[in-house]
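Next up: just one chain, as structure tokens, the form predicted alone.
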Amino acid sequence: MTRTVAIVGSGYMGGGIAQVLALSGARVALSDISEEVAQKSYQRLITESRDFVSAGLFPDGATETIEKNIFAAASVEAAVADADFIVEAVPEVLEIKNDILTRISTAAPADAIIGSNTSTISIGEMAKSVTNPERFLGVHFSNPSPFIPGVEIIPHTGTSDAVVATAQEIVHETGKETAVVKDVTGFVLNRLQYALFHEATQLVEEGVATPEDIDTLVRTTFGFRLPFFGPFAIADMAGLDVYNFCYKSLQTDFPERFATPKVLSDLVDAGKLGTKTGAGFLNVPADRTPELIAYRNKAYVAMQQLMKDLGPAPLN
């Protein structure tokens, strides 16, 4: 069954992620104030798809996909009118998004899926526009949406499980894949994203290192590892031993800013050091160590090899 999706708000967010949606098979009605918009929004993408392919960012016959499965819609009632999954990714102002979300609610099916790609505004609160609100979530695509893999799925205290399962389907059939994370304040991924960047700027602002020197840092050290492991996979296979002693060694200059986390002090005390033992966040079973350590390896030779193919980035 082909998919009926609308993308509400065709600019550089709700374009790619209108893209990504094409590029799975899905039939994208594109909308925005004005069909006009719209329509050169609609150009546009055909031309970044020329350039993305010329480019070997997408595979070959991708534009023509792109042009068949995507139209530009009069109107953001027409567009949302027979669609199975609609995506709102107009600016990040709640009272826009707000009289979008009624909008869409007033002319789509009463059973349509209806996903806000906000990156910061509180699901719950928007949930208050949305007539049948069990069937609204955030669906969080991130900046370049045809190329970054994560997808946040975010459902407030009254959105189905069903619709949860269903938008990950959805998602999935991209290509990408998906966390379903709760309704809080940033989130995860900006919480995350955010924290790092505020530890940074307290280190430039304390002179410790130049901005240069922390991205040089971030990028070829535990940066490194990040495509291939996240923070508590990192962990375990460091020892959360090791963890826990260097946030005592931490709070002898910042016994506020590096208190001991309890889940850590927790599975510590319970002797659950991580890999090399077979407990820890992830549970990883100790006789998969060597395995884990070859796959490590190789990755991070791949790693070298790829940023030595690529060059620096044009920063400078």
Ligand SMILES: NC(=O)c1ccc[n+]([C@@H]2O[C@H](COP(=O)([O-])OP(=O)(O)OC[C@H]3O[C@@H](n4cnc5c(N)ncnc54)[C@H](O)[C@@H]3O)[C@@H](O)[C@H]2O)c1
Given for the second form:
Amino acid sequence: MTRTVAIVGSGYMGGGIAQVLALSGARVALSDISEEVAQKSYQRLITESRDFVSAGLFPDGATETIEKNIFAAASVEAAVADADFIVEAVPEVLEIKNDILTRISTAAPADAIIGSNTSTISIGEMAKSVTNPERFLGVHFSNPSPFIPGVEIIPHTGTSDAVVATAQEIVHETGKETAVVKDVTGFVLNRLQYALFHEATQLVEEGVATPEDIDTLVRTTFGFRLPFFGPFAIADMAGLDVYNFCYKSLQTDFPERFATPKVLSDLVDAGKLGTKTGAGFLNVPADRTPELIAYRNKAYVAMQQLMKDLGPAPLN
Ligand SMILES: NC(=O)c1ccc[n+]([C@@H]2O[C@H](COP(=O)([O-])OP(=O)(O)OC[C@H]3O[C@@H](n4cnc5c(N)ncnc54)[C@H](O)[C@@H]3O)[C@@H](O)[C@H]2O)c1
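Alright, leaving the form predicted alone aside, put up the form predicted together with the named molecule.
Then the entire complex follows, led off by the chain already shown.
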């Protein structure tokens, strides 16, 4: 089945999302404030795709697929008229979002799914501008969307389960992974990203380390694990009793900021200490520990090789 997609807002994110969906075989109508702007974006995406193919970042034939599957629409209304999936990627300004969502939902088929790429605006708040809001949700691609493999899916309280499932299916067809999270301020991605940034800036302000040294530590120590294991897998592997103990040390100077999370002490009290007991946050069976350790070691050596091959980022 060929998906019929419309992108509203053909800028940085909308353009990348259009490329990603076109490469997965969808027919993509690209729209913006005018046909001329959409046409310019279309040309930009073709040029960019040629560069990506030359650099080995897109597969051979990608430019032809993008050229064939994307087209510049005359207007937002024309783009969404027969779409079954619409991605809104206009600027992060509530009034612009509300206005465009009203226009989209008036012109689109009543059951077309509408996903917003907002990073920070409440999905429930924006849903008020959408007719049939059960077909509306957040579909949050990260920058640069052609190359970041995860997409945060954010239903509001009125989004239907079927809409969530179809939105995930469409994203999975592009080869990306999804995670469904609740519609809270910052969602999950930005809550976590800013929690790390917040602590990092405090360390700089306290004169504990320079931004350069903090970045080095993040990249080469705990951050080095993150492409393979999230915080819960890492905690389970380290041992939840160890985490419990570390919290107590951190509380010496920061009793409130590093109060032991209840979910952690409950697991420790129940004897669920992570992979070594076969139960923790993720319940990895204890007999799979050798396999997990072998994977971990292989991943870290491959990661180190990749960093060596690429060389340092040109930051100075
Ligand atoms: N840039 C990022 O790193 C990033 C990452 C994740 C999410 N986002 C989110 O994606 C959305 C788009 O961001 P961006 O960086 O692509 O912005 P951008 O400025 O590159 O693109 C926005 C596009 O929307 C068009 N536009 C403006 N008003 C319009 C209207 N009324 N109708 C149709 N098109 C209109 C603009 O002409 C422009 O082409 C925002 O909600 C942003 O928060 C951005």
